[in-house]
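We begin with a single chain expressed as structure tokens, specifically the form predicted alone.
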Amino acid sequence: MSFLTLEQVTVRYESDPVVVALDDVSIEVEAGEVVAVVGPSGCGKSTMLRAVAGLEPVGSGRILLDGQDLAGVPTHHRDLGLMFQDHVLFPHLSVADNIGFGLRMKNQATSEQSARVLELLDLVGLSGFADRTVDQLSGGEAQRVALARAVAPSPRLLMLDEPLGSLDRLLREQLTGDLRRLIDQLGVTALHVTHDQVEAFALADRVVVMCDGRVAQVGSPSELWHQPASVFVAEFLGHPNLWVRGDDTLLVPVDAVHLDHSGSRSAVVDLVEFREGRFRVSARSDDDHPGDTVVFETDAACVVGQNIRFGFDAQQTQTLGRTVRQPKMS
């Protein structure tokens, strides 16, 4: 049996008109295992989240962590570590008071509490700060106090829902590598909400992408990269090139287009970005499938309005039988 089940869980709330926020929702986590959940806004990943953490009542279904059925389990008797985008430390707190929080709860011994708030100040690369007042921290450093204080008391399921959201782009990458590394040395399993695909590509061992309260999709992210089930996850996994053609859509990665003066296709450039040493071109076809976008990579320089010619692997293409792209919930 996995460590974490949910089997064909359902919430909803008994609004006017009914909203079904998760719709018989079924994922396993291994033991040790780091799952990523992902979705547009609105499409239940942090009810998810919440439902296991017990503060969303589950309509149907059974959620069973280690093989407990946690029906009628309060939160704090769930033995969980929970990381919030907010962190929401205790402001009156020292550094190494918030991150004893839990240990004190579960009255343990001072000396005990001592040695484990500086073994984890160690690993979160914080040593020296125990006597630091929270208003004395930067972004990213209430964030490893925040997660040290979450593993503190050893959970079984570490949970954290947007926990680098707040964070701007450079600092959330390092995070999110320093992050999986803290979890890994900590040998803990993690459920993991974020509405950003890179991170949880970064941060997962597996991802599971959700649509309106439904699993659209699970795997590793590789697979779901490579073999994206549908149209809308290619979307939300950033795929651009989705060609309609009848009944289907074809998928052609950006690495598998190439610029090509013989090329049996042509498109008008519309927007040239330079990302990470490279050009990134978003081109209009002008040809025989004039509603397609193409983007591409490529080391030589193009200009809006430029007419181009380029082919592509054909072998690199997917075939997904659904044209009709799902809502983004907003």
Contents of the next structure:
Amino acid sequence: MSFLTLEQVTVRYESDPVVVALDDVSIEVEAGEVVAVVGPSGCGKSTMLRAVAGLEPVGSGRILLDGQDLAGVPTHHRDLGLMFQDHVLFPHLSVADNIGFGLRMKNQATSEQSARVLELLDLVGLSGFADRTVDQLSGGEAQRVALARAVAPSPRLLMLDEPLGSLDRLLREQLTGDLRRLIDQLGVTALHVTHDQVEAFALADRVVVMCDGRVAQVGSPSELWHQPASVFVAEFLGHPNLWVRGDDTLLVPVDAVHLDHSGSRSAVVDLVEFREGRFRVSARSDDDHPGDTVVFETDAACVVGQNIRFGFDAQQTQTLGRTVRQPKMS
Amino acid sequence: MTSAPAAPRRSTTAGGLVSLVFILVMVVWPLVAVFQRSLVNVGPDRVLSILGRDSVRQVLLFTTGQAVASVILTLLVGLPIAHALARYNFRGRSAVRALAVVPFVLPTVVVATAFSALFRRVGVDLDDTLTAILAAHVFFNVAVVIRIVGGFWARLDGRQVAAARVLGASPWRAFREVTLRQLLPVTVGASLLIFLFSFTSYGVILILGGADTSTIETEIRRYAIFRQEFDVAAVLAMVQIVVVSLLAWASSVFQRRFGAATSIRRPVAGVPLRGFRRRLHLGLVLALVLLVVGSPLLALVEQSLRVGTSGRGPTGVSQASYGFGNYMALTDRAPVLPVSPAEALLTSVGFALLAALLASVIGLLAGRAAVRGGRLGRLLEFVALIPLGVSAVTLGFGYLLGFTVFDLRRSIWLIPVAHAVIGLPFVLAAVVPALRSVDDRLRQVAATLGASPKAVRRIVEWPLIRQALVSGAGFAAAVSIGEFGATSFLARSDTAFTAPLAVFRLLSRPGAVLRGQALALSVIIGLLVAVLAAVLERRRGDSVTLL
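Would you mind generating the form predicted together with its partner chain now that we have the form predicted alone?
After this comes the whole thing, all chains and molecules, with the earlier chain placed first.
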């Protein structure tokens, strides 16, 4: 049996019972695994986290953690760590007292507490910050303190809610690496919620894609990328070349498209971006299948408005099911 | 089926219900009693005939008229001060602003005593005149103009005027079309508030107005206490409740609608004080502040220190000698008082502590439930505003009508409870924003880290709202120490005799010794309240309680 199991969990909001926030969701997380839950805002990913934390009442279904049914277990007895987007540190406590909060709740001996706090400060690279007040921290530092606070009591499960969402891009990329290394070092099981698939892919062993309160697909980052189960997943992960053919949709990977003077198709360039050493060209087809968006990468400079001919490797394409999404049941 | 959030919810609900019951019994029930008395017992026909009496009509007219006059005079005095304080940058600006706001927190009996002292010092016989009443009302309410209009004025974006000037507006036109246009709503809001305060003025009218001047408030007292005509008093109280709640509602709508809507920025640096004309302008305004606000206070202190037999007539200034005799005499038993003034002061302080404690507990319980929302929360948010729509006198009278069972109305405990009701809005005004500002996710993080709902409140919530609660409680205590209106209805035994009652009683009887005691006692009450308010204001930064 898995370490964390969600069995057909359904959550309705108290304020608006018609809206199904989580619709019959089943997920399994193995011990020591890092699972990311991604999806656009409103897809139910944060609700899932809150349900596991006991902050949102579960309508039906079961949540099991390490074999224990969590129904009726109040949040403060669940033994979890939770890290929010904009750190949410206790403003009236010092850095050390923030990190030691969970240890204090467990009534750990003071000496053990301070030893653990120092250990964690060291781990997140903030030795010497113990006595600072929270408002003296930069965004990245605050986020590290929030992580240290979440993991200090050695929770059974670490939950991250858009942990890096409020940071600027450079800092986010740097912290993503740090975060993954820390999680590995601690050997903690983690459930990570984000709307950013890049962050999810960088951090997670497995990724759950959610849509409208349901699970759209579960798999490793590479499985998801190479075999998206639906147009929604493909779109969400950022595949640009999705060509509608009748009821089906053809997915053509960016690197399967190439400029070719004798290519079978033609298009007009409408955007050229220089990205990481190459040109990323976006064009719109004007042949038998007008209106297809074609994105590809090339070393040759293209000009907006230019007519191009291109070909694509048919073997790399896949056909995705109907474009019409299944209507949601409630 | 997780039940985790249920525990804190249950206790919040229970607390909310407790506070709801308190407000229903101590605020709503007395009001119901007033309405029941006048609409059911008296009946609509007699209500109309009472309201049609010449004497009653005159009282209604006078009450309204003096309130309108107070508004106009206060604006005439207050706007130039607000303008200069908002405009010029000079050393001591915040001190002047603080001084100008002092009167607002002072108890009515202290202010009335101060004016009576001023008239005597200057040697004019204005006691028992309308002029005296209006002067006291201006003194009180200048603070409202400076706080509300001046505060707004200081934060108006100066670049708007610059933009208007660049677009071709003359200075006067820019002022009229940009500044004045934006000041108008807050000025109307402030005027409504001033009207409300003057309309319900009680202590000032009783002390400075003399026997022939009466407003609705003093008539309620006369009919209820001296003539025992509860019917007439109830009809007057009903009128008062309707007018006051309408005004309170209108002014809160105005404040909310327009207070924040206009473009406001952080306080603008202000114009440096250079050149003769600007210095002269500021000098004149400061002289006005000193005249309106400073002189009664100075006169009060000066007169309280005057000893000997010279204080009898307006012309007896020459033989003055100064000392602490009047203060020493506070422990003497005065023949007109059931207890010594010092003992009355102790009673007041005790009541203030009780009232502050009760108001904080109820305020915290109600605030928590209100912040959580839901049906109970919304209901509480509404009923907690009711005390704002009730004058202290109507509340006191309502207690007389409503608590006849077991003769509760004679109970000494009713006084601190009434004070707590009057102080409750101050506590809520401080606590609710603080509770709102506590990020719910802080509680959630704490819970995931193993903090029980109780621990969350103690360790996370409490430290974040403690200061606001202390501040609200402090203001409730300050209000209680000076409370006169409700107390004058409820104090029926010697143990319930408070300091403001003592001041009133001492002043209303002739005699230099009694007068000296009244002055000294007023100074002490005033100092207590002003120091308390100043300390709390400092701690809270720039926030304004209920203003």
